[in-house]
Amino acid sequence: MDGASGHGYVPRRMASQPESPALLDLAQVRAHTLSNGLRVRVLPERSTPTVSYYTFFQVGSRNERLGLTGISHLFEHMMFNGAARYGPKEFDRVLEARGGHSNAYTSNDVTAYYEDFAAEALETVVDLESDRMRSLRLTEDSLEQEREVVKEERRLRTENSIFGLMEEQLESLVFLAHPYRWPVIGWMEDIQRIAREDCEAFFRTYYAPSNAAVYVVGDVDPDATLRLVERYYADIPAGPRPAPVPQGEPPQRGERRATVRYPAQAPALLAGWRGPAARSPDSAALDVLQVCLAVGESSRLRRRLVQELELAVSVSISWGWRIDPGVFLAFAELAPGVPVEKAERELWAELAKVAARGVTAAEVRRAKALLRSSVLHELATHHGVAHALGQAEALLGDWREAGRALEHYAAVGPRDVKRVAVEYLDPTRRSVVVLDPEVRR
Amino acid sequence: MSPSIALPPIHRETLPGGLRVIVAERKGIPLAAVRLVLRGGSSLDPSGRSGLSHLVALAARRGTGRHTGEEIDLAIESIGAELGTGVDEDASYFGLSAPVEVLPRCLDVLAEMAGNPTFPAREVDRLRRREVAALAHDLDEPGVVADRAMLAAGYGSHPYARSSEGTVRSLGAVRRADVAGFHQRYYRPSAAFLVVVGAVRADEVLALVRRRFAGWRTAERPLPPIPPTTAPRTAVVVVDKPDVTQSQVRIASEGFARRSPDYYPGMVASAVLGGGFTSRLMEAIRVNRGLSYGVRSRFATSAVGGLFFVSTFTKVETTAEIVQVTLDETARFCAEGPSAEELERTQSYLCGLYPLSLETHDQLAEKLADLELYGLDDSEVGEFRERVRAVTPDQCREVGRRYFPLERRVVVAVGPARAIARSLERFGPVKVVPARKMV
């Protein structure tokens, strides 16, 4: 769950590259909207006899409110517990018996479900997915059981994970008013409180076809697939328009800090800055900055903090594209005994250097080469293509944006990288979480 | 679905120095996946020097006769690739995936690293310090600690018992001479192979590899044999982490080597018991009782032996319960075997998804490397579905009785000992180990 990354697709032809076999031919995508508002996008691609079927619901933790945090994610679990035609335990059984596999994730912005399966199971999958969109059964028993499962998930990923503990603190520092303030999995007490009626209201609003989109990529016939989707989904009624998400985040006027005291072996440092919304042209420049700083052994922070000064064991940057302005996040696992202040000073100094002097043209070229490979890797599977189409439409409002990532990167120059470093990584607008490894005697 | 899986054209050749080269020509994405594999891995680490092979693999890129480590980093990353290294009990791996047009440069770097690394003392020392520091962070991850404890308890005194990342003490004892000596003894073309998969032409790749690796020659000596594994004695190991709110649990018993005839029945039986979302364990533990977010079972198969294990986690209060439910479900499986419907569903699941495990160039390169490492034939891929379909309910029950943790087994729990140790006594003699002893 969680963690959106911002890449999309390779356009069919790039100016600087020889023409390659059609990796992703956007012209082949068949797009259609049903009368109930369900959006459908189908891309035939026959290299492997499999299909990836993604359903994106435009709902995530940003649509929640305090007291019901975590409902998007808990609800995601409920979707596997039975509907009118396929009852409890049947969804996965039927799918697996047809040679398929399903899973889902919830992020701040979206809830996405997928099935990867042998091509001949397509109709079964359309039947399964439309069944639960039309007629999910929400029972007290299944809610109680999923509640316990989700509490275990929270214990796994947050309460007994150092990064999880720190990240939860950081997001609540970076955001005061925006719902990105709370964790996607929700606060433990809210997970305990969510009632069946809450789930029913949530389902009616956010799981209506008018709030969803289906992406089918793989060994399929596009016309037949559209007819199939029409046949199974057309009678599901449209839903109400979801309430707008509060956007009143006040400006940050000074550094914010928190300390996590936890019995750990070594200290760690997490810093974050509020970035732009995914739609901003600066998003691509921040991707390039991320690679210059912390992707690969020759990136600036790895060289300085890990190799030269040996302050950190690892350094990473995560810049996750989100619908509303998201977080540019730097994480360093420090060597035992290293004073956190020392690591902080060096991190701030490296970032200040980029803001003052920018990065070289060679660094930008290196970053673009790595980004291009990552886009190609994403495109290498039906699953990756289906996800990227859905992600582009959910975050940027248009699945075609999936084909424009490399164009956006191509337009980024060293000056843009310097500009976004100055604009977003301002020391007076950073939030810092420090892990204080409290040693047990 | 068609029963057979067609592989792309595969070309194999052995160079005069002994290096095996395997090239698969594929269409599509203009990337090439490359793997250089050295046989042996961490089972070659001398006693008291565990982690040595891992350090050798990390250090090999930190300087060669022609380039510094920084130059190598920059050369690789500037063409859009990242060089990965890894070591397991049977081999050391170098891998990268890059646009096809830069394949020659990638092969240059791999040939230098394999044949001519200089192991600068400063870099070796730095990496050793970093790896020791990284162990502290491993210790903060309960799942990683549980896996380490399971290997140690499951394999006893066998080399497979040691984590390939080593320990604070063993890494502390490693000197540069150990690193250089390990490389000299074990990085030999006759114990190595290279896999290239991608939108390439085999004849071009082979010509390129012949030139790039021509200079890599060493004396011919066989690798030392690894002793066979033995079954563990029944025991419970509690790794004490006083502050966690969730226990990580592993239950392990003796498994089999990768080449065992039990491989296919074992894989299918394990999938019915603990693969996928509809497995018996998933249903008993997650769906019916809400005890955990996840549970799975697996045969880990290596060159000379293996383990069968179940891996899960639950809140501290239900640690003994989750072990009991797992053992009960396992015993029931061994008594009854799978139902016809369950077996059929599991077979369809494994067969339907199999092409997805070969979809990318990297995945196919890994599969071909596995076949070569364990001396298996391409028919393992081509006939995968027939072999899975041929497994009977009786075979599943038989393989379960032989390998699942009914009698000789280890139970590992990472959690607060004062809260869980006593409740686990019913599963065998309990030994409590402080977490820091695990690295």
Second form
Amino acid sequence: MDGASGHGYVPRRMASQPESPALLDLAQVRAHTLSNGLRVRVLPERSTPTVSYYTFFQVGSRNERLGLTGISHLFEHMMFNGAARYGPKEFDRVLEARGGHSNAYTSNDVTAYYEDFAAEALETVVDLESDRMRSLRLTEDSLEQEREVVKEERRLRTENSIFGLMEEQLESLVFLAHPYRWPVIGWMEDIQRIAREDCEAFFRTYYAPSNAAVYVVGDVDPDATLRLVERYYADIPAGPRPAPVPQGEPPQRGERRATVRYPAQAPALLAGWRGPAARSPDSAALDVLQVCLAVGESSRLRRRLVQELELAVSVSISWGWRIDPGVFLAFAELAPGVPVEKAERELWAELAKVAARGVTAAEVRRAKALLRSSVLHELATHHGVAHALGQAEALLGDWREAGRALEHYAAVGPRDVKRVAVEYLDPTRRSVVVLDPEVRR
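Could you output the structure for the form predicted on its own, given that the previous block was the form predicted together with its partner chain?
Next comes a single chain, given without company.
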């Protein structure tokens, strides 16, 4: 056993906010590692007779290589095509018959699967999940079937999406060496090229218990749950150690630009800067900056670019935490007839104001209130807690970090926001993609 240690979930009081009781007690988490390397974290929470069961595999597009981009996402689809005990399409049929449902997602860093269900279905879920981790069916037919599904998904979400096309171009500008430079869904030619032998090698390495962690949150008995997991998973062999992820991204020494031509009613603008890794203390400050700039009607960019100058019909900021240094994105859909150069000047001017003068204390209080609300909503459900534990361990290296989000936000002040704006939004280190509307013929 790893022991039942852990910090209780006791959010520290934020300035000007009343002290509130702890939502969760993470000291109740039972952490255990099987002999094959599978990590298991169980948190009993019996306010409702439900359970959320998350399986995180430490693999995403950052673990791929050129020629096999997209295999992580393709494999997410393959996991629903049957195993030794439960054949094709049986997984959801059995789960739904017990009142549960499932889904999955793939990101740059992880692939996660979850089931939400009534507590009495726990053994069924453990049986289903262990079955496909032990003996997934990898056939030519299932590969071809899922390949076509993924190709269609890529056409829909990337090749026929203005933002999808621009984001794909931007990431390939921001990163020259790191695997973050290709899209999670992969390049179309690579998706077409992936062979069954590639899938078998991928499965043995990245879907082995030694590369996975299970999070069980809800109306469960921790001792009984750990015995159940031992019984179903202990005989699954560990896998080989995954290859290290290439680092060594060279420093950016000037602005990088690209233009995307695509049928549209108006231009659009997407800019990106390399940010820190998730473990950096600056990640929380960038969350606050993101909200100050573009979350809500009273955010800076929305007020200036959309409401006052009417240069854009929408503006947004995207800052997602990643294992390695990620990307801080600014996206603006311009109003028809607005020159891109004019919108760019105003966007750069607003960002320069933040770097030069910072943001007000009131803006920071508003941002932290919105972030706090978001964290509290996530931790209000078994599903949200299980996901938060998995994300924290995958990105930050410790599931206990799931209980420290409010503490990190509470520590951010206006000076921190100004400092990260100066450090990360340097004009000489930005990458810019412009949508040039193409006339349909």
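Computed from a prediction, not measured in an experiment: that's the story for all the values here. Note that the rigid core is defined as the largest set of C-alphas that superpose within 1.5 Å between two forms. Positions refer to the first chain, counted from 1.
Review point. Any CA movement of 2 Å or more for residue 49 between the two forms, core superposed?
Key: Yes.
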